[in-house]
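Form predicted alone, single chain, as structure tokens, below.
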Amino acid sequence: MEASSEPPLDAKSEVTNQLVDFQWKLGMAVSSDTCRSLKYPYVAVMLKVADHSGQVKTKCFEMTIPQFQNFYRQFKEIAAVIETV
């Protein structure tokens, strides 16, 4: 997964982007040119995000299963907070 060059958001940041689409798929890397038997599961994620002008950008990345489980837990925490608002 790539490191982001954007500064992290803090509580005072104004979010101006909108999530337009979220797609994911489970994959299995079975081999590579350097390893004949990987058997490495991963989750491929594609996000479409619109900026304040309406321009849509696509962001794609892959995560290991533990990374995706952590990502999912964080979204559940966000949803729980939003429900209290």
The other form holds:
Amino acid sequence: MEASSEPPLDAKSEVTNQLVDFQWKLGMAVSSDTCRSLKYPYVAVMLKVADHSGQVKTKCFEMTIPQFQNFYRQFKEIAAVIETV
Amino acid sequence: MLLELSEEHKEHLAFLPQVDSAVVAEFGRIAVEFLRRGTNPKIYEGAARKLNVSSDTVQHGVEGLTYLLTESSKLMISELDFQDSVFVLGFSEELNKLLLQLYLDNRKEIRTILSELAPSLPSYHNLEWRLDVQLASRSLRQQIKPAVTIKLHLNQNGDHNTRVLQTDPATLLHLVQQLEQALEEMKTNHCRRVVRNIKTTKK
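Now that the form predicted alone has been shown, please provide the structure of the form predicted together with the partner chain.
Below is the whole assembly, all chains and molecules, this chain first.
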């Protein structure tokens, strides 16, 4: 019998995009056009995502420290749930 | 300024005196509608059947009329010049009057449509900036790396666009130097002469 020429249905790559890279940096804004003296720490994240055709897109976003702490808490919860599965 | 009509153009327009002025007026309406929305070849076939001629003849007639109107509108020729330009076609007084009326009635709108054909680049709207210091990254801790983050607000055809860019202070200084140099160019004799000429001709 001949093997099927279609690749096996990969549940994650048909429906969602794949995370290819996750880069982050911690910065501090010290001055801006609206406020000359700042002390504003933030986390900047740069995600590289590949869609099912292989095309890679970059998405950048920034978070304040409280936003980042919330972000981190989500991943802690995900890790905890995975433990129980 | 007179319009110079090519032989081919004159041939296409020669169809117009062969039909009623009501038909010519209808062709004029179709021509302007095609300028607004794009052409629709089916209209040529319907008209060709009713007038008992080939659809090519109708198409050429409408296209000839469209070109006459767009060229006249583009150059903004005077009533007199339009009449003189059309006179060489040897049409009846009634047809000449009809064509002139078509030109005068539609000139403004045609010019507005033609002005939209010029390419429009995005233009500056606003610039926000922020001076950052990078303290750490995934690959390197304990850093002190200054950077400038810029949010450029642009306008294009009425849409608002923003671009976020980032650079280091040295590159930003270089950018500022280049822009200042460009402004300095305005003070050279060559530029001054050009600007003076534009000011005097723009009455």
